[in-house]
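Presented below, as structure tokens, is a lone chain in the form predicted alone.
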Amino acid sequence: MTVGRPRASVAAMASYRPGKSVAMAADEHGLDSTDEAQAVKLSSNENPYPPVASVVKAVAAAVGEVNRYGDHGAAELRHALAGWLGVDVGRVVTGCGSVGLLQQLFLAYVDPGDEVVYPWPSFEAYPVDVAITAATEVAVPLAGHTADLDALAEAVTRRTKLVVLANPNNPTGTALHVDRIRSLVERVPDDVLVVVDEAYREFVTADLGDPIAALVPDHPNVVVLRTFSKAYGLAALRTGYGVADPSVAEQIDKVLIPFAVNHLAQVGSLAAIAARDEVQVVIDRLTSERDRVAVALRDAGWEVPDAHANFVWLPLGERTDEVFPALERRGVVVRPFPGVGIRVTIGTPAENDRFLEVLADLD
């Protein structure tokens, strides 16, 4: 029984799915303590190693001071980020991660009936939103696991506020260069906000472009959304950012959750941006593990669209309800997507070998 009175699409919609942890999934398979403890999540697009030790020690100074607020704008880690990226601070807009930036450009944009248009399927969140703010989802399919750009600028309507790019693509790796990218924008109308939702920039090694730089300035209505989650393996921390047109970003800050990029976010955040060229050895080493579990998994026939993120995508189709489960049954966690295929996290060399050989045992 429901208590009180939800609102009508918050009591219809499903909620979010984070990728299940190994406990989950011994509890749920009857693991034993052996198969546990060999076990690997390669299910929530985390960076498998810790922030580096800069970022930890800066973050472990800050410990002491919780006591405090932080600053509720982020002040001093806005202007790191305008200084880093080129740009003027009353562009840049921090947030809980890119998926609360998100959230908030839902929230300040999108009236009940709007329409939000986007590839399908994609991050998991944009649904949510659309629920929470009572819009009308326009799902695009992909066409070869990749962003139909034709197929989205003729959805969009005189209805829609929206337009929700996920480059690399979430779940399936694949990414767009800047120049097919403005091509959707100069066919979408000004009124219409179109947000490249870029959580996974920093796993990209192909020369994509930079939207900031080549669509931003000559389109105000384009918005930018990154992540420390990831790359810089800050995911329990929650520090997104956004670069975007200043009279957006004014907009966004007004439904911000008071405090909602915590102290010691911002702390690690300002470290890690000071510690960059470290992280990138990182960056490094899991697009080389990456570009690894990709040519292995083509090489025993497996299908793998390009990867562009730290993480690679088997559209497995209707025979993904019988290998997801076969993984976790052999201590490997995985994202499925039913019926559609599995998403499978770039771990440490260990967790993807493991990954390979339960996956060759299974085939």
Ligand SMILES: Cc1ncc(COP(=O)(O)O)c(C=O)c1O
Given for the second form:
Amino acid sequence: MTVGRPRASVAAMASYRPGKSVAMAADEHGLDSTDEAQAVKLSSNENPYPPVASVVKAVAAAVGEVNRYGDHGAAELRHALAGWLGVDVGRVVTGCGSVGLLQQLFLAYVDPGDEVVYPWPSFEAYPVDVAITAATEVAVPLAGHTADLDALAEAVTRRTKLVVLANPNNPTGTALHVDRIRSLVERVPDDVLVVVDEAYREFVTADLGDPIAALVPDHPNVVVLRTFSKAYGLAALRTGYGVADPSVAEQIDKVLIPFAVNHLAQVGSLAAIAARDEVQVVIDRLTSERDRVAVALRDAGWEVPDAHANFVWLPLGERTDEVFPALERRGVVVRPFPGVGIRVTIGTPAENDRFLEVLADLD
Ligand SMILES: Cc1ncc(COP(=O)(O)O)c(C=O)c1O
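Alternative state: the form predicted together with the named molecule, after the form predicted alone:
Below: every chain and molecule of the assembly, starting with the one above.
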């Protein structure tokens, strides 16, 4: 029985499903002891390594300060981001993860019935925000595992408020050059926001350009979102940031839950900016592992689209529903998209080897 009267759009919506933990998979399948000992979680695109030592130290030192509220406006962090990114501080926003900022964009811009356009499959938080705001989803199928820019431009109508483009795309890992994104932006009316979700930007090793430098100055309707969760290894602290036109930043800020960017998140993120050369070493380790895993999979005969993020995509179609449970029964926890494919996060070399070994055993 439902108590109270939830909004119809919320009552009808599916909850966001985080990637499964090893314990959940072990409970479900009753893993044998060898598989349980070697179980790996490659389901949430997390960084397998802890944050660099200076970040851990800074956060630990600030734990005793949490009796006070943090700085709601995260002024020091925003100034540091502005300096790092070379933009005016009035363009910088911070939120509770980049998903927090995305939800703020929906809350600030999307009325019930407004259309939100995005390629699909893409990040599963987008339909959740559509449901929360009772918007209308316009999901545009990918073409060749990549956003179909013509179809996206054609899907925009007078009711469209947002176009959301994950670049690289989750779950396929494909990415577009900024010039191609510009060609989409130029076909979209100025009063439609184009949100470029760059959660995985730091893992891009190809030269794809930078939308903050190349798009934001001339296109006030472009919003770029980034995060400390993935490359910087701070997923549990929850700091996302974005760059937008100052008028957009002002609206986004109005709907930020008070103190949602918590004090430890601000301290950790500031320390991470200061430690970015050390973080780059971790990123390089992960991107070279990604390339190794992609080559190993292709050599073994699997189709793997270009992988620009910290995961690889196996577009298995109907075979997903056979391969995914078989991996999970051996303690390799990955992310299934039923009937479409499997997304496998890049872990440590040993974790990646375990995945490759169990997959090879399935053949
Ligand atoms: C495309 C995309 N955007 C945003 C996020 C969320 O990042 P954050 O931890 O900053 O909320 C993810 C996480 O999986 C993602 O895949």
